[in-house]
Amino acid sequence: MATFPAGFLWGTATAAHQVEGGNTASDLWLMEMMKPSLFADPSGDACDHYHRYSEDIALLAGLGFNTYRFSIEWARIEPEEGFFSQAALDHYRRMIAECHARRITPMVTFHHFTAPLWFTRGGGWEDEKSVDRFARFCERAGTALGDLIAYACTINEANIPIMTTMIRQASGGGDEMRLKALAEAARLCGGRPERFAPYLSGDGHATVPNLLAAHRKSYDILKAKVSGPVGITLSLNDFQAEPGGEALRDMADQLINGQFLEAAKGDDYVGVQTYTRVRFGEAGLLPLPDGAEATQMGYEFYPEALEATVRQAARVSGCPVIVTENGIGTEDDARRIVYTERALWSLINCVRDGVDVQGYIHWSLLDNFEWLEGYGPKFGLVEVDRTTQARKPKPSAYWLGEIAKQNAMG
């Protein structure tokens, strides 16, 4: 028998604009709504989680966890510049009391990946200004909410924009029909192209400085209005070379990974997010090995890749750890099952060897709207059901939940 740290948080995430349906002052549900669009599908309706976290929170408290990851969505608090929505402050002040009702540790992310239209048309995270203005909204929605948070996540996986940015580098071609879309959307809602900038398929390298200040800047604000701590979470994948492709994988690595460890420095915790490795040869991106599972992502079934980046993230920014995403996109609920067990026993390993390593939050709650995929692949410990929006826990929910009752595993 293995056991976790005393007090260990055990979780399950959503993000607001994949789970809650109709978050149409965001820049995505332009984007989505266009014809042709970059996205599979549109979000539309989602998982109706705005109107049923109650339900969402009472299965996941149900199921034995004792954590939930969520967002709040900037576009519903601040849908046009300068003007913050009440009700959407209340609304969210009514969630993180129901997971307080409920026994939950509510940890809650101020920016996860989308953003109102007027900030993105105004140049996003590549202007500047986004500094101040992300602060502005953490200051009015850390005062309106931060008494009851018991976590605080100032920006979720900071360092996905400039990986996003290398991987299309990377791949070469097929830039054309981005650029193409961001022009069109520019021109939907009357901005101009060159300044029309979403957080996952804008210039990546332009977003760095700004984020990193965003993120040392909200950090202050939201220490002095929320009850505990306040980190940062990375999407940290385990990078590795073959001979010849080590120089490759240490340029990514301090690029994507290091800078933004080493910014994490001084924080109450840093978020690591990780689903696979990344192979680097001599010429650049290896593909998948000869014979390697696939996930619905494309990513390799690799779930060993945790152990290397908590180690990795504990080491450089000298942060305890909290696993703030982990998971897989598959129809096979057996092979989640798989890929989380070994993914725990990774984990294990580096509670063994000191490692502070203060929780595990699963991704995700629910099968959801999975950005430019869509509905296809399928992430959830939780089927909704895309008719009746009936919600129907799989059997890794179950186990999974036994091993967060136990706090652990055998």
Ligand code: BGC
Contents of the next structure:
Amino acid sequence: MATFPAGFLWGTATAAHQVEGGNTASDLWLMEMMKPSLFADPSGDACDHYHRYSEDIALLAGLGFNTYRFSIEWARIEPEEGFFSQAALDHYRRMIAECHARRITPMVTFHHFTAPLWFTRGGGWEDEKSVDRFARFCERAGTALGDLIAYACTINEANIPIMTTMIRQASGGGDEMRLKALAEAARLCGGRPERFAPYLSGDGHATVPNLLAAHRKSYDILKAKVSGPVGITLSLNDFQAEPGGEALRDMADQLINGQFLEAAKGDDYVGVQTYTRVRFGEAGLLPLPDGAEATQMGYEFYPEALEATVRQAARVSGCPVIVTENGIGTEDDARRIVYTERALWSLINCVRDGVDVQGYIHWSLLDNFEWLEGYGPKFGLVEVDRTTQARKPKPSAYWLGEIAKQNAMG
Ligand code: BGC
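Now that the form predicted alone has been shown, please provide the structure of the form predicted in complex with beta-D-glucopyranose.
Entire complex below, previous chain first.
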């Protein structure tokens, strides 16, 4: 029997755009709806979580979880620059209050990939004005909601723009569709093609200084308003090298993981989000090993990646670690259980070695909108009927909820 530390956060995660539905003032809504689109499906109604949050919070509480990580949507709160919707803020206040009413710890993310269309039209995170634009949003939302927020996360996966850019560059070419779509989106919203920069499809290199500065500034703002810890979450792959691939691995590791973990020094926690490992050879990224199982995302089924990234995050940042995302896209829920169980055992190894791990938050509560892949990949512990919106917990939901209740596994 392995026991997790007292007070361990056991949660599930979502992000506003992926579950709420109708996020019409956001940058991605435009990019999903235009024809042709890079997106397999438009997010549309998503899981209608905007109206069904109460049922969903009750569901996760009933399963045995004590934490819910979700994001508030900047595009709803500030749909036009400088106009802040009191109604949207009130909505999120009711949602956070509902968590407390169900004895669920709310962990609130202030930026999870989407942004208001006006922000992305104006250069997004490539423009240094992004720092003050985001700070102003955090000031307003933090003032309205901070007293109820138990944990705040400034930016979800601040290192993912540079990661996606580097992957694009490493795969060499094939980029015309993306550039065409960005130019067309800019035209549709009256912007300039070279300025239109969505989080995941802009120039990641240009975003790094702004994202790091925005994190520092919003950390200070939220510290003064939120009742609990404030931090950042990072997308951390376990970077490994085959002989000859060490130099490339170390370079990628520093640019994608290292510099962001160093920037988290002094924060109250660092959020680790891990799905797989990535291997480097002498000539670049290596394909999946022969015979390896691939998930719906094409990632290698490799749950033990979590142990390496949690150790790295703790060592480099010096912060307590919360696993703020971990999970698998699969139609086979039995594989989800195997994946998660192995990931949790690897987390136990860290705990036993004295790494300060404070929680495990599974991605995701619901089958939801998986960005470019649309509704294909299934990350949810709970199935969602795309016509009726009916929720149906999968066996993995009951299994993980039981571990959460016991705070132990055996
Ligand atoms: C993101 C989620 C996403 C998940 C699975 C993470 O990178 O934060 O929004 O759905 O991975 O791909």
